[in-house]
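There is one chain below, alone, in structure tokens, taken in the form predicted on its own.
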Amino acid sequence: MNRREIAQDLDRKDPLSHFKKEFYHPENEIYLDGNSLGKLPLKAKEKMTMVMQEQWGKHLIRSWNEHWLDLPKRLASKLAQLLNAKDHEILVGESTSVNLYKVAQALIQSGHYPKQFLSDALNFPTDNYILEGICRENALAKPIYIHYSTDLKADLNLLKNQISAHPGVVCLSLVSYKSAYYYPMKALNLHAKENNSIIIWDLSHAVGAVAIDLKETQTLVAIGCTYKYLNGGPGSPAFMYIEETLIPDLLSPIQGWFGHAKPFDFSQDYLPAAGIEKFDAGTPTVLSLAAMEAGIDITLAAGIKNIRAKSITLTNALIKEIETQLTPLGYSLESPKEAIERGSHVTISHHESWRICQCLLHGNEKRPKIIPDFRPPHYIRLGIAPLYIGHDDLWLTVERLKEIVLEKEYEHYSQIRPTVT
């Protein structure tokens, strides 16, 4: 067999093939930007429209009682199912950044822990965005930012010789945003533990396709989104997870509505709820967190450990055509090879790789249009969504992005780049 067959056989051989169907395909696409935004559940689609039409079209205010108050609950069981916590663990609301804000705010003002923020050049820097601004509104010192002489991976002792040396508050991503690099979780957080530290992970880049085990890794704290590998739609609720031992110690900086103890009795004093609902704040997005519902019940069915076993042959596969096929061509590899050390995305660099996504775009009778993502300065970040990706999307896109190079058919795009990319 060619190498194109092969792929096909792999296809047909998938255990997890049958939940493509699961999802709304635009016709001769190929979609490898799933580490940004996942595709369309065809379920979410019918259950926003039941919501719409039934729920708030029908019963409008009696839904609260019948159906929204309870959401966020039965979602944030889900995701504890998926994450192996306890259902009281885990909170279902608001973006990432509120939710870093407040776990961040909340952590340095429990005492716990010395009042200083580390976090890496891999973060997401909207994260650090946060932790400076935690800083400047606590006159605390800046955060203590670690560099690598790379962008690949971490140097795990310069991470662990700096919170030694710094102890505090760290916030780290799991999988990088850049190269797919994948921290060591418990190795990490037992290192923070003996120097009287706490890491806070962005689970965002790496939940719904890798697995995670926040009891067997000994997380205490950890936040992440919805709306990528985990397919809640654009700008769903992202989610906030706090070791049970630790939720008394920590009070919310927002003393929201939802955050109080009985917020319907509309009293003029605050008084927090028990548990992490003191993390709430205002009323629950109730379209989006239902739209989000059909990504997690998909996670769930599929298995998450299925899930990696198949990200771990897809990129596997991928490294080994980029290294054959592209590698000459002046592509680079920009995450990564070790499985243990990757996420599901990998990454490629070109010095037209801005042009080249371009030409990617645009798809024709004879070939699919193939939607990757760029990231500053050079990199092409080629997101491997299991539930819907498969061998032969991935052998396609090779042949195209040779193609592209052979023929330098970049030369007819522009350099400008848009606001999203």
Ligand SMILES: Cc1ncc(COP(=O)(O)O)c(C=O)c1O
Contents of the next structure:
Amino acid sequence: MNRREIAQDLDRKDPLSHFKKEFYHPENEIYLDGNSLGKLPLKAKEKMTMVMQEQWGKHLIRSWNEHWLDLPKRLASKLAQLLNAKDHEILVGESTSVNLYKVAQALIQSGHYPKQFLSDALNFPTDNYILEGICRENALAKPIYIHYSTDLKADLNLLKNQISAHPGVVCLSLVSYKSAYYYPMKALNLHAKENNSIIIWDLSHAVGAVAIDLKETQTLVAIGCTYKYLNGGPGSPAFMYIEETLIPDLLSPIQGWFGHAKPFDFSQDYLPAAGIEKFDAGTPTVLSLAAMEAGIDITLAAGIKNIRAKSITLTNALIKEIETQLTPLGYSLESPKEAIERGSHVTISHHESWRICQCLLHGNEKRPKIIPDFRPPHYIRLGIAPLYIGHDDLWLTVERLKEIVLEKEYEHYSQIRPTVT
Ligand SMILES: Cc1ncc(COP(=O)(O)O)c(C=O)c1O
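Can you switch from the form predicted on its own and show the form predicted together with the ligand instead?
Next comes the full complex, and the chain you just saw is listed first.
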């Protein structure tokens, strides 16, 4: 068998391969950007039509009681199952940025931890912007940013030393957006605890791709989005997790009526709900909530451990091809080589990265379009979403990356970049 036949044979034997048909696939296209925006589950499309026609169209206001008020709770329960949390420890709604604002502000104001934020250079920019805003609001010193020798991998000794030296509220992305570096969650949670600190984990690039066990890792607070590997749809609602014993000590900085103990009493006095619902603020975004359920259902049906196992198999195979076939052509691997330190995207670089991405996106008469994404200054991220990517997709991607450089195909494209890359 040649290399492509081997890849196709592996796909035939893949126990998760049948999940691919749960999604909509444009023709002649390989989608390697599920780490930015996941695919459309076919059931989400059906569900949206039903919700719009029946619930919104026909039942209108009655649908709140009949269907909509329970929707965020039902989704929270499914996420709790996925993350090994309790149903009442998860709240679904708003964006990751807003959830981070709420929990970070609540932790600072709780008085339980030193009023000092720590973050690192691998964290997603919005997280750091949010922390800085909270510092400004509370007249606190700026967050301490930990810089490593590279922005692709954390130096764990340095990180731990900084937490010991500057205890407080730490914010880290469990899987880093640039390189997919995957932090050892439990070891860091324990270290934080020993040092009078707490870590807020941003799970955005991890949830649905790596097996997260919030109890086993002794995680206290987390936030994350659902539009990447969970295929929840563009801008789909995010979630927060607060460990149950911590909930009574925290107050939401946004006192909206949906966080009230009895919102429909319309009282003039604010009384926060007893549970995590106190972090709710306004009316749930029903259409987005309805759209996101199908993606979570598929993930639960496939099983996160199986998804993670397939992700490791695929990313290991891809890295082997990068090292043997692409490195001699000027590409470099920018993600950790060891699976234990890596989420589900593989980042490579090349001095012509931007124009190579343009070639991938356009395809040619012999090859499909391939959709990666580009992150400055020169990173190409290849998102390996195990629910719909297989070995043959990787074979085609590597062949295409080779051919673009060997034939200098990138010379046909401009260096100018649009806003969203
Ligand atoms: C790690 C991480 N956190 C936060 C965000 C942004 O979240 P949102 O725009 O949903 O607030 C992203 C977006 O890609 C992300 O990757």
